[in-house]
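Here you get one chain, nothing else, as structure tokens; it is the form predicted alone.
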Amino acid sequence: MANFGDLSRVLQEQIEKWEGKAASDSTGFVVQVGDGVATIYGLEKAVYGELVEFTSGAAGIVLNLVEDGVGCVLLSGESLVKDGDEVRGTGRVVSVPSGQSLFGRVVNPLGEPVDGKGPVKAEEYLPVESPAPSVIERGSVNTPLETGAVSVDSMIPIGRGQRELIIGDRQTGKTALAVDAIINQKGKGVYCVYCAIGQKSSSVAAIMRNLERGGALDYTFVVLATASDSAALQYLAPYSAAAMAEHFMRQGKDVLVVYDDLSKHAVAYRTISLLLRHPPGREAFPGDVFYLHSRLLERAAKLSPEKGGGSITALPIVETQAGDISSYIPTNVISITDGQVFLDSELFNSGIRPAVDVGLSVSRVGGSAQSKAMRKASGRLRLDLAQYREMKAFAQFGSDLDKATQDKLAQGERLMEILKQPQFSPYTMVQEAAVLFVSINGCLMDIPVNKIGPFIKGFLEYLEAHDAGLMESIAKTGVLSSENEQELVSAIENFKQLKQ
């Protein structure tokens, strides 16, 4: 009886001290888990993209909202999650760190370092999903972002704040072009982010070595989701890279972000969507696969001077199958971006590298993001190359060609030669303008085609040594004046005499 008395006394004390506070936590429990996806009953207050925590210490993102629960993808600790585990909503979305300490580092999509060089010091945490700058906040794209590739800077110019797609079959030099563009930003005040999605770790290690060799790691960092990482991390990677880049854009800095590649990103999202039982559409992709990439690439922008004038330039990479740019993901991304650089496998195999197909490549910002010197020097280039391609096709059928046609073909061959560039040897804007001017104006007609490459290299070295004032004048003014043109003509004549 004494025991019952003690029990009643304890209960009475508990009732007297009881505070009728409602628990506001959003909780639920795991109904099913597998393949990196958990189905959760409960979590009535969950929102799309919210971070949820499991009692086992695992974390996930809510990507599916249904009547009596949610579907979430697991970011970490997948092996620890079991049926019946309790889940708690955090009320916040996934955020990643950003700041100067990222440069030279390799981080995963959660902002955690994976290069073994210690922790990253965060200046700010930013949500991975954030709205793109509004039309009012944007300024006009009018400053060139020089890639150092003559064929791109002359005919498909890219401006700071632009979204230019690099598209082509596998092994056509897409990543090489993007890495060259990053290396060419040295000393230009542009920060760079390389986002690797579904790449092999060995490939990314090779890219890191090339960036280090080019002195680019002082202003570049890598966001890495390897092929062995979960689909959830591969899905998150480009949004994390964009969030980290936005930190610098809001400070008025210019940032170049390379997404390599969005084909693998779409496949990762398709995997997640099918596991979450979203209805499949064309090629089994979910219906919102267009929104997947549009909300990412719209975050690339040039801000107005009132907002600091910073910019994010996006270079998304998409892989095609047998040159088919009319398939689902390529057409989606082409319609979102401001132009594309199409790399052709036939050109690549015939030794024209970078293998830019001028006919299928376009920049919808174009001349407004090009220096006056480049615009003047490259004015006739696209037309001359188009005429060369047309004449070359007809010349195969006949041997009796008149002098004018032979000259056009000879000139076209030389123009194709000057567009060839070895990897990791980008040109400055002044060098590009000088090379294009002497080439388009027929100054190379007396040089054998097979000697054009070494001749151009020697000519640029000669200009740096003997006509540094001319190069500085063009660089400072950004204009190719008639006096500059005369000096270039006399410089190449002097160089030819020196070579004889």
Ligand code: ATP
The other form holds:
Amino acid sequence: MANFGDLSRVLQEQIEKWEGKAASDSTGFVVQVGDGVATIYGLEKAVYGELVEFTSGAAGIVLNLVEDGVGCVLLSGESLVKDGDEVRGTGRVVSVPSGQSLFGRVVNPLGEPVDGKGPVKAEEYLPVESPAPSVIERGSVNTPLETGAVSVDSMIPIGRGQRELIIGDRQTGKTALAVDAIINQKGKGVYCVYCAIGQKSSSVAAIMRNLERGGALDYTFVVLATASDSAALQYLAPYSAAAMAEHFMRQGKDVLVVYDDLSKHAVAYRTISLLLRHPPGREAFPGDVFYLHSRLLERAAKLSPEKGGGSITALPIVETQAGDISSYIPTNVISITDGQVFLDSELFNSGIRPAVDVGLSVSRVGGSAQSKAMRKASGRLRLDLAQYREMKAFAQFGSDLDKATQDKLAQGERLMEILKQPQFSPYTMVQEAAVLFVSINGCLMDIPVNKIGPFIKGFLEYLEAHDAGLMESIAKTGVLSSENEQELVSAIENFKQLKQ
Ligand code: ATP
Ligand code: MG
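What does the same protein look like in the form predicted together with the ligand, given that the last one was the form predicted alone?
Time for the whole complex; same chain goes first.
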């Protein structure tokens, strides 16, 4: 029989011991841990994406909410987490620091420095996941983002606020193109972020050296999750890079973010999803892999003047297998971005570098941001190159060719030559316009094909030394007037005489 005296005494004791601790719905305990994933019982109020803390000091992100528990990926201190550990919900998502002191630094996706140069000073903490700017907040893309690569700037122009995919097989110069674009932003008032996902530490070290040599570290920082970091950190990296970039965009600055590369990002997310037992779909990727990248790339935007006019330009990189752009991740990212630069391994191996395949590359919004001088000079380039490719295929049959066809072929060969550009030698917009103008108008027809490279180099140096006024006037007005054109023609004639 119940003894009411005892019961009231027990209740009394319980009430006296009560310390007013946090309600049990924001705490839980670990029931299972392994492979960087923990299953937690409790945490009834947890929300998707919430940061949770373990008693050992480890941190995790909630990525799975099911009836009998919560699944979370561990960001740090994986080896410290034990079965039965208490877990506390923080009620907020992961936030990262951003500010001027990031420039020249390498940080991990949590914003912690990994270059041993001391702490970074945060001007602001931003949530890694935040909604993209709304339609009302956006302005139209109207300023070019010059990559310095003549083939890209002329035929696949990129505007500030645009998302342009760089896609190609392995070792086709994807990273080189993006790094050159960063180096070319020197003195143009564009901040740059290089986000390395799942790469070897040695490759990232080489990229850092190149950025330093190019003098880009004053306005560039690196967000790093290497191949040896946990899948959770690799998953988080591009979102935290976007968050750090948003700080500057909201201040009215222009930012360029390179995500190198999203194929590895998707693989990291697939790992997490499989461990959390999300149902696998095509190529074993989970069903939400499209949303994974669309919500990231939507955060690239050009803000309206009322919102300060800042921008984030995104250059995501995707690796293809044997040039197959119709596999899952490439098709997804192609449909999300505003265009793609397709790098072809055959072109790369035949010495055409950057190996841009003009036929498969497009830019859907960049044209409106292109300067008039550039648009005029490049207008015929695409057409001439297309004709050249067609005739070249035909000429392989070796029949007698008429003079007009021979001329077209000779002109096409020269156009292909001017699109070749070594690494770390970007052109200014004016140089690009000048080179395109003289080559499209047949001024190079008397130069042997194998001499075109050195000839153009020499000609640009000559222009710099003798026609600085002409170059300045094109740069200022952004237009190639008929006088400018005549001056360019006479400059190249003078240069040819000089060389003889
Ligand atoms: P991965 O798939 O391994 O990431 P990737 O596509 O990023 O490769 P890069 O690492 O950029 O390719 O370049 C591959 C090699 O080609 C490098 O050694 C680089 O120096 C060289 N390379 C890239 N672009 C050019 C260029 N324009 N001129 C000469 N060499 C180049
Ligand atoms: Mg690369």
